[in-house]
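First, one chain by itself in structure tokens, the form predicted on its own.
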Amino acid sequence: MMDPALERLCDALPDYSGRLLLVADEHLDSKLLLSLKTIENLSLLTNRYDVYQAAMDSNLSCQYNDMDLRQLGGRFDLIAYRVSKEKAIVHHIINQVPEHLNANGRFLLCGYKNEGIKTYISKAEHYLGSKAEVSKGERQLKLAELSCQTLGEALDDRNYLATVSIGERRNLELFSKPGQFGWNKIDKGSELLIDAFAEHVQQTQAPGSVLDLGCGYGYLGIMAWALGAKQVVATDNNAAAIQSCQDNFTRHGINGEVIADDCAAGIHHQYDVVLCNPPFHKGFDTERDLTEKFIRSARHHLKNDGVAFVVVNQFIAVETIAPAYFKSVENLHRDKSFKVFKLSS
């Protein structure tokens, strides 16, 4: 679906020249990159891999990593950024735009009143030391353009490339950083997850190996190992999931790989055992096909013995979803917040 924030930030781009930079995450779709090509020297940074592997197919310029400008090198006459939902992403972002911003540079900012464009606005010009010009769109859309003059005080983003203890479960610390959903706790539905996991362990065995579908900072893939899984393999589209779930691994000494892949639809293997949190949203839209997505994965990346586990919230039908893709769906446990289904073939 077409996001009409990006979009009227991608129709400004042609106005400017020199080096420009887009900075994108989950809101860029395949449509709208198409209309990117014809732009002259533009860049993209992005810290989500579908999009960097949509705009590589499309010969686009593009680097993805959890959205460090340092590794793109030199400087921009244009950064041009759509909020995204994390707060901590917004502010890393702005703190990094006078680095690398040409001394006439501009900076362009979008958003919609609802995500905070409004309050995003007044702290960059606080910290930018300029007064925005602010263009606005329908549904309160609000697009800025700024300029660096007087620095003022760095905006508040968490200590954002620093990875931080969250609390210890079943004897091993657990890291995470922001960047991802839910980064700085221990999530109750994934807990509610390892829970019905362990009770299948204690009844079976441990198995041989594990796929943590859209991993985060890597709690499922953790506690599997724990329970002892043989190999553990990590896979996400976030560059910051990656990057914490990896540091956890190394900490831990787990055997396994950290891949960044969407939905590991680049991953050729089959597992004894799929674990699976599905996100139940894109940027600031819920979308079940997204859970749907996860679902099918999850089969094709099951050996035909194996089991999945999957926890979602309360209102995503996966009765309904993952009946289309296995022979077994069972209820293992459902409260006013969460459902934990085992699903076999």
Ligand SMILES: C[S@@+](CC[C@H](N)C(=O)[O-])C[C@H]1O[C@@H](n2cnc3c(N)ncnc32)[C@H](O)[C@@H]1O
Second form
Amino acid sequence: MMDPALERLCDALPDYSGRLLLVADEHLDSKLLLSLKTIENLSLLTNRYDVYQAAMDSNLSCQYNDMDLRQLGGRFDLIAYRVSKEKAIVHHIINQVPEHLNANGRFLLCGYKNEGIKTYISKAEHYLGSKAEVSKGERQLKLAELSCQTLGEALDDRNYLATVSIGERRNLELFSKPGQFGWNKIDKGSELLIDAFAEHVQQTQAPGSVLDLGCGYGYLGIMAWALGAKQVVATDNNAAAIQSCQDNFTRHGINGEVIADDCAAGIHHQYDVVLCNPPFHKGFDTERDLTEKFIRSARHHLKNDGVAFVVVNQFIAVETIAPAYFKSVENLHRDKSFKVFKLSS
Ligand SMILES: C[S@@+](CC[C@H](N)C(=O)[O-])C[C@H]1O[C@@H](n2cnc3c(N)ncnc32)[C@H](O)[C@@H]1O
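Follow the form predicted on its own with the form predicted in complex with the ligand, if you could.
Now the complete complex, all chains and molecules, led by this one.
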């Protein structure tokens, strides 16, 4: 779905010359990407693997990493950014602007009032030491142009690049970092999924291989390892998730791999067990199709006698989506927030 704020930002890009950088997360869709093809000297930086793939398919210059501008090399005449959902990322990106902007360079910051754009603009003004020129749009959209003058105090990015301990489960310490879904907590739904999986392991045996689909910092995969899985492969679209999950795998010596991918599309193996707590929205919109994409992928990556465990928010209709892919759809748990399913063929 097209994001009008990002569209507005992209419309402004041809007004600038020199080396241009667009910092983009999940809001950038393939239609908008195509419109960028005609802009000269434009580079993209994204923390989403699907956006990176789509950009490469459109022959755009693009880097995929955890929003680290240092890896791009050199300075830019324009850095353009449509604010992300998470404050720590927005602050992290604004903090990097002075180091990567040329002397007469410009910084464009765009977003809606309910996303806190007014506060972000004011914080950027203080940090960059310049007054923003602000233009307005529908739904209280603001697009600000700033330059870099006398630097003030950097914004609190919650030590964005650091991976920190967030607790312990089943005798394994868990590490995570900002820049991903619920980064500093253990998701309640995921805990319920692991309870159900632990019961399954008790009744049968620990699986040989497990795929953690949409792994985040790797909670499900790490718990599968703690419960005796022999090999765990974890995959996610988000670069911050991949970085922290890899960190956990290395620290705990987990036999397996952490792979950046869009819903495991490039992974061509089948596993004994797939564990999945799928995202239920992309950008600011809820998308039912997203659940189906993950259930389809779970089926595709499961051995014929394999079992998938999926947890969703109670309003997501797995009961109606899953039967197209699985013969058996068993609801193992239901409360006012979550439903846990066991799916098999
Ligand atoms: C609800 S979170 C679950 C995270 C983790 N498995 C847990 O249990 O805490 C959903 C995860 O799906 C990831 N995700 C979203 N879109 C994706 C895609 N297209 N391909 C792979 N992962 C995706 C998100 O980055 C996020 O880490």
